[in-house]
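Presented as structure tokens, the chain that follows is alone, the form predicted alone.
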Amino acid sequence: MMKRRIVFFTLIVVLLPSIIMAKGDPDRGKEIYDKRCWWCHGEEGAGDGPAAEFLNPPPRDFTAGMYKFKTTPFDEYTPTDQDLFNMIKGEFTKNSITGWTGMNDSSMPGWGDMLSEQDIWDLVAYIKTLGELEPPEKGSISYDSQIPPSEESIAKGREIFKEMCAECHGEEGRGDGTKKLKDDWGYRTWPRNLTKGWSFRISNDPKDIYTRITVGIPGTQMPSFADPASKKKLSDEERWHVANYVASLDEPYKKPTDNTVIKAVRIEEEVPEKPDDPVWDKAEYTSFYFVPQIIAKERHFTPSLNSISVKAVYNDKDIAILLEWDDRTYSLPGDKKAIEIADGEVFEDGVAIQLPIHIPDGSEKPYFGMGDASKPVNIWFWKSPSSKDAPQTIKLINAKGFEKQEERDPSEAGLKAVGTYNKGTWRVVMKRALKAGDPEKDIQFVSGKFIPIAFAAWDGSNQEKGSKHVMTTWYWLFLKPEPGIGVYAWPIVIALLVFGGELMWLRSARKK
């Protein structure tokens, strides 16, 4: 009897803190909310804080009580407390870009580094009062039936995906299904680009994908494929196959990393002028995260493009840079389909490279927003056709800031560009001679030096033109120098010295 009491009290001591923590204190949670959360989510939790209009996607409206990323079944309205805890803490997300612990590809940060677990549970308790949430009748869905990824499972998932999912997510999963979608709050939504695993709000782990397929994403056009009333119902096994296939679509090179240097590879053949040239296989992509241009008017806060991947090659005469970015829509002004998909007027798609006219000797660079008076920049600006029969265009712009721009004839520097669009992806090649134009007006490329480089892009179907675009800060372009004769000569010299030393040792040994 005494042993049972000891066990009972031990369990109470061990479990009581977690039980109390799980309940949380809504009054204390309100204090934390008023300090940390209202700026985006609003004083009353309606998603209407002072920062809300500048965020894409918009902050969650807690008063509606509807949450997109929950683990309870499709017919259970309320998420679990653990779901809310995870969304606030943020550290449960996987495959995110470096330094980010919040919900991927959104403005919702992870608070685990600033708030204690008790703070977060208190916030959970308070947030639940805003939507008058009752405890869920059902717990989280089960993962006991998980089918491990395999070639067979992925192949089955591919066939199901083509039939059930490609309509929105596109044939290659890049979100280019060309359907105009809006959520229950009236905001424009885009199908997830499944090739960018780092952009999934939670992660592209098969279990998390299975959750989205099974539960759906409430408030959006992403349905539950476990709903027996749905025309697109899938069996549990089929949902696991699709999850495994979707996870396999991830293209890791598209994920921005800590690498800030584009390594241009020296080649012997002619530099390529087209994106599909096999010569590009000799170089590696470096990817960068896009941010909206909010420095100068007209500012941009609702981007649809989130990253760009770049590679470069050069020879003794020319340099070519390949730019690749995913864009769900081919923006063709005047085209009925493009107008139907867009929220407003359609403009051309575009991409630009920014380079300093004079390569700095140290780390000091021009102002990344189109240079400055003392440090001007070259801008190579490519645009897609303005109509069905119009050509692509390339512009050469010299800038000393946003208000001081001079457009020049690109032929002055021998600048050329060509782009192709295929199933949700633009690939554009820009080519120019290493030494070209006027050294006072045009950059002169040299190998062995770190050259500042920055990028910008425009999605015409998102009403982006002029200063409404996404951009990067400065990164680096490095033309890897051709190995000098010393690289080859020194190993030979060392080998000869070693060989000579061995001969001398043998001769002395024989004399003995």
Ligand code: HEC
The other form holds:
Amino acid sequence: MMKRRIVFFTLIVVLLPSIIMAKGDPDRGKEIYDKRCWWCHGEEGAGDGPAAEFLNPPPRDFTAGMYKFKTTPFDEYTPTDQDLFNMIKGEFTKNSITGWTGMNDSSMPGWGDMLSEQDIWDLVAYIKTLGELEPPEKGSISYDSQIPPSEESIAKGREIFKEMCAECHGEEGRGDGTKKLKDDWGYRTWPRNLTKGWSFRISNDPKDIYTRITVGIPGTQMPSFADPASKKKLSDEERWHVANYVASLDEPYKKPTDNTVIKAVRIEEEVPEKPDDPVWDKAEYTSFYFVPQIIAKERHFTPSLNSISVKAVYNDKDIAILLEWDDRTYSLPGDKKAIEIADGEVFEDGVAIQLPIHIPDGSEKPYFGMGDASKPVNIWFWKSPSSKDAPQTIKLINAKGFEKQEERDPSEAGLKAVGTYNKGTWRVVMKRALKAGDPEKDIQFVSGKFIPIAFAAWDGSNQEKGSKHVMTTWYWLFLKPEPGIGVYAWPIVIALLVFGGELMWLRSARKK
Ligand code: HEC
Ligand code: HEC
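So that was the form predicted alone. Now I'd like the form predicted in complex with this ligand, please.
Once more the chain from above appears, this time first in line as the rest of the complex follows.
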């Protein structure tokens, strides 16, 4: 009897905090919401806060009670409380560069570093009142059947992917499918680029991918493959295989890191003019985030390109820079297919490199928006063909700010460029002599110095043209000097000093 009572009280003491915690207080939640969330999600939670019109994807409308990233089965409308909690806390999607948490590649921040767990439960309770959510009946899907990744599983997954996913996500998974997709709210959506694991809203862990395939992403065209009524149905086993395959598509070099320096490698052979030259294997990619251009008119808030990867090589005469970025669409003006998939008029795709004309001695860089009066810049601007029979073009622009641009003949500096598009990826090589043109008008490359460099790109199928584009801030280009005698000599000198010292010590030790 006594024993039972002890068990009972112990249970109460252990469970009470979690009973209270799980409940959350919607009134407190509202207070926090009115401070932290309304400017994106709207005062009434309808996804229409003052910042909303500038965000892509747009903030969730909580009044519909529909959530995209839930773990309950496809035929269960309501997410679990834990799903909402995880989404708001956001710690499982930590961005390695900014240190921010939140939903990757979207403006939804994580709040785990700012709000307490109780605050977040209170928010969960409040958000649920906005959409009048019924409690979920089924809970999260199970992962008991997980098939660990193996070559065999990945190979099976590849076949399933071709048949079930490629039409939207593209043959190689770069999101360059052939379908124009809208979500239930009428916004344009793009299938995720599955080779950029870092851009998954949740993560590219096989478990999370399996969840998305099994549950679908409600409100979007991403279907559930567990729905028996669907034409596209996969067995549980098949879903694990394709999840393992998708996880294997990740190309980690595309992930921007905190490395801000592109190391140009010195080579003996000719500098390559084309992107597919095997010489490029000698250099490594450095990747950077793109941000939309919002300083000058016309401002841009709905970018489609999110990063660029860059390599550089040089010899005693020339330098070549390889620019690689994923673009879901090959934007050929006038082309029927391009028009079908584009949003509005189709312009050319493009990419540009910005360099200071005079390499600064210190860390002082020109104004990154096309330089300024005292620190002018060179812009090398490549564009894809403007029609089926037109050539690609390269422009050379000298600028002292947005308003002061002078277009020059690229042959004055011997500037050349060649680009190729393949299954969702552009690769463009720009090549020039190290010393070229007029030193007052053209950058003269030198090794051993940190040269500021910045990039911009245009997706012509996303109505990007002129000042409407994405860009990076300044980074550095460094031409690694040839390892001369200076570099090699040092270890020998050091070895001699150490060895010599040791001999002295041995000698003096022997004497004793
Ligand atoms: C800077 C804008 C911004 C702020 C501030 C913001 N959010 Fe979001 N939130 C978003 C966007 C954008 C999405 C949609 C992302 C997507 O669709 O991929 C989103 C999505 C969500 C989701 C939906 C997840 C799902 O599975 O559908 C929840 C829940 C959420 N936000 C809660 C909050 C809470 C709570 C706060 C305040 C503590 C908050 N957000 C503050 C922009 C914001
Ligand atoms: C009809 C088009 C369509 C098909 C078919 C499709 N997807 Fe998707 N998928 C999408 C869209 C659209 C999104 C982005 C939804 C959003 O967040 O707005 C998406 C998103 C995803 C994500 C992102 C998850 C995250 O955390 O960000 C994964 C993973 C994914 N799909 C895998 C697959 C796999 C695997 C298949 C095949 C078994 C598949 N998809 C089939 C349209 C599709």
